[in-house]
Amino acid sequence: MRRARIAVLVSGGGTNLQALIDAQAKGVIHSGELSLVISNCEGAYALTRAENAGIPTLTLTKKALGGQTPFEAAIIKALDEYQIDLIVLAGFLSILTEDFTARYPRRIINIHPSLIPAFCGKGYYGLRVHEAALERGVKLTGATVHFVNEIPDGGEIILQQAVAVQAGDTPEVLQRRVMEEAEWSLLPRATEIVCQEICEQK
């Protein structure tokens, strides 16, 4: 049975991409294969991680392509060329339109650094999520992997993992703990679950 072909969309350092690369090497992800990494930011370190792992890369920016519509069209073209089955958003800081997400029902997943429905939706990304959690005074936070639809962070939840908030946490410290204790294990596990479903449908 052919493994599901995975494209990972990134914007920055690529720590979640590295978790996927490591998980594939260890056999945690065995129903899918990392086949393409697309960055919407020139020089993102995630591209170096992909190249070091022998994964093809592309850089596609809205500025260079002339806006959201040609940007998404270029992504779709690349996904078609590489015969991609699953799209993983791993720190991808660009909201995709409904026209795009509707093309790939249950074929796009995202990792979000909170326990959805807390601290999610438009404007909640990166450190902002952890700042909001600390301002609210919650004792538990965590991460969520969910399917992507037209509503930011609004798709069906696949997996969640709770992480304790500790006294004296800064947003940066909390962000690191959520990555280490939740994101880096959760995203590979969810990716494998969805790849298994895709393979069963073939």
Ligand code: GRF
The other form holds:
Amino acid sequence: MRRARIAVLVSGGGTNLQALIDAQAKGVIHSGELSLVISNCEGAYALTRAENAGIPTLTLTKKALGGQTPFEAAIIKALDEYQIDLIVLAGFLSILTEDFTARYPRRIINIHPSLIPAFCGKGYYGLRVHEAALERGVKLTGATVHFVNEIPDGGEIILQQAVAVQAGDTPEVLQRRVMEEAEWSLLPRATEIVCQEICEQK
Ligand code: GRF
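Now that you have shown the form predicted on its own, what about the form predicted together with the named molecule?
Zooming out: every chain and molecule, the one shown earlier first.
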């Protein structure tokens, strides 16, 4: 059976991309293959991680392309060219329009660093999510992988993992623990689950 072709969209350091690369090497991801990495930020370290793993990369920025519509058109063109079946948002800090998400129902997944529906939606990204969790005083937080639809962080949940908040946590410390204890295992597992679903439909 042909494996599902995966594109990973990134903006930054790419530790979640690295977790996907490592999971593919270990066979945790075996129903899909990492086939393309697209960054919307010039020089993102995630691009170096992809190059080191021999995965083709593209940098597409709204600024260079002249706005959201040509930016999304360029992404769609690349996804078509590389015959992509699944889009994984791994620290991709650009909101995609409904026109874009509606083209790929159950074919876009995202990792969010909280237990949705807590601390999610517009404005909740990066350290802000962990700051909000600490401000509220929750004792458990975690990570969620979900399908992407037109509602920010609102699509069907695929997997979640809880992580304990500890006394004295700073947003940075909590962010790191959520990555280590949840995100880096959750995203590869969810990616494999969706790739299996795609393969079964082929
Ligand atoms: C992660 O916390 C992820 O949950 C969020 O953005 C961060 C990306 O980190 N969506 P990295 O670029 O994968 O290291």
